[in-house]
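Read the single chain below, which is given as structure tokens and is the form predicted alone.
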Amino acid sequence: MRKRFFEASARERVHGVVDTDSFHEFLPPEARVSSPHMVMLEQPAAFDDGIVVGAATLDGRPVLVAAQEGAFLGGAIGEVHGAKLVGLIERARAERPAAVVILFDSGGVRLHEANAGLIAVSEIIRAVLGARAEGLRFIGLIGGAGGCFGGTGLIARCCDALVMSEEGRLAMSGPEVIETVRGVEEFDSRDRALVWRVTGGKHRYLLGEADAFVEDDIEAFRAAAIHLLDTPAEFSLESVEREHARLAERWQRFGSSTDAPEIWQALGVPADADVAMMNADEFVAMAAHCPGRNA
């Protein structure tokens, strides 16, 4: 029976993605490691501070895993949340697993402890890039209700590879943030179709920001993560320069576009109106034949 990634909790996702009975959680809820700031602010706290971290195997190979819990404060990053993820990455640098797998589900930094959260994001990014420079592989999975926004979006784009579903969303600024700063005329956060076609998995895959596109199914995410374990990764100055050049070229091609379908048309998507109705296999097959996607 299909198990939806979108509706699952962080622990359900972890146990579904990794090998059966292989997950060992570090600092579980019974350890009572939670944010000290939330209590002082008389706000609800979680005993795992909204993130699950631990060790497991994936297709028989050792991995370290982190999963953000979008049901707690939108998966937002605070001091302890960030420290658990940094600690996991530092452990990876010592143990050398096949990969670090991060299941993203977060709106960004926790406003209740914004300064600590911002520092945590910078520490996570530094840890990811430092570990990648040593040859460690990072695979991100995005398909939760909270999306992957703000500082979390930056962390995700530092990974070697990303897997997204149509329900997943990825961006630096969330829809509500854009509307607050620029006005509803710039971006209407209540227009769910607009939100998903601009930040959703299909658009990100067409732009080359997601390396795999799958159905909203835990087993599909697992299969994609296993496939990416053996996909060659490159982390060098030359690869960064190529990415910068690609982004600059993308700005030249699409900078005047006002909505995602205009970009799809330029990429050669045959029928914009059909994109939303395609399942994952149909969509990936269609994207492979878009003449402008890899131009």
The other form holds:
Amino acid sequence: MRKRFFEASARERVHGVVDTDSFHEFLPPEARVSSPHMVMLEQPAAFDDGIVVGAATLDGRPVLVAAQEGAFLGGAIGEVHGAKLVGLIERARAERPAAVVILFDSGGVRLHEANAGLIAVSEIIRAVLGARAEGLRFIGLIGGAGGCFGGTGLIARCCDALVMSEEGRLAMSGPEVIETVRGVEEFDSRDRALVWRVTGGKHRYLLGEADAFVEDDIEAFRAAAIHLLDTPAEFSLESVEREHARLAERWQRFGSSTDAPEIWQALGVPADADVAMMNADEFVAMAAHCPGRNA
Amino acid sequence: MKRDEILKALFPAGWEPTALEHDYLEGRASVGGTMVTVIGTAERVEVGADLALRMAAAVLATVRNRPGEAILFLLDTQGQRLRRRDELLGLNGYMAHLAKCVEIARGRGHVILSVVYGEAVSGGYLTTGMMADACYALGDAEIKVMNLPALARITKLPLERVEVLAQRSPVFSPGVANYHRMGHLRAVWSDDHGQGLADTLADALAELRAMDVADRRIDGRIAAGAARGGRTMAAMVVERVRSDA
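Cool, the form predicted alone is there; where's the form predicted in complex with the partner chain?
Whole complex next, starting from this chain.
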């Protein structure tokens, strides 16, 4: 029986992704560590500050896991939320697990504690990259209702590998923000098909921004994460220079594009392919035959 | 300060630009007798995919061609570019790439400094200046995510109430002093028409150079925020997650 990742809570996702009964949470809700700033602003707080962190095994191997709770303030990052992630990464640097797995579901910096959130995002980015330089592996999963935007979108792209579902969305600014600032003709945030084409998992996978594409199914995310435990991971001057060449070529080829289908066809998607209707298997098989994917 | 003022104040003997455009600058300058790479934005430019890529290229060129040379970011940016095209191409991926380039440079012994001389907002600052070993800002610069009226709308609190709370807490209102108290800025530099800024920069650089690479890789901002009383929770939370059984 398929259990949807999209609608599940952070704890349901964690328990479904890691080995059964293997998850042990650090600073659980009973520890009652929540944001003092939300209280000061007379706003509701959460006893986990919108993120679950802990240790588990994945296919029998030790991992450290974090899962953002999109139902609390859109999974936004404040002081405590951010510090839990920084602490988990520091723990990983000492314990050397097989991977740090992060289940993203967050709109970015929490505006109620914006300075603390912004600084925390930058500290997480530095911690992730510092740990990668020491050989630690980071795997990100994106398929929650809140998507992965703003500072969280930056953290995600600092990971070694990302798994996305069709429903997962990954970008810097959300469509609503762009529409508010630039107008509806720049980005119509209510045009769901357009939002999906620009930020959704299939586009990100074809572009090479995501490494695995799965159905909206917790078990499928789990299988993809297990697979990524053993794929090559490198963070070096050479790997960054290769990425630079890919990104420069993408900018050169598609810098004047305004919508996704023209990019997909240039990458090798057949003009008659109904990308939106394909299931994950069909889509991944089709993408495997696109000569331009990852270019 | 404007771009030409900060350049004159930091490099009174001049510098060697390889790019000096309306909203972007790149080149080298002598600081305290040694050459540094200078990468900068101006006129509150938006950081789009192309600009992130350009700054990444500048960092990589320094790493390849001038091993160990310090890199100085001079920043004035209103944030990430808000365009559908940039999002279509994966703007967050371009910006994250810049952060990776800076981290690679740091790991290979390059000292990284940043100075906000104009404005620094959210996404435009995260993968540029905020990646530095040490972040500085001028006293009349501005660092922010959002302004107080916007926060009042989100919290549905009266603006007057938010303004009162902003006096008590550095956590949500704009301002370089708040970013210092929270541990992000190592120091706020005096802005008395640029007097002495060149020496201040040379001292900051010498201080970082005296540290070894391993120490420079330690992000000390959470500890600084706790010591200055601006971030009271983060250090405790990090410690408990790091070491709780």
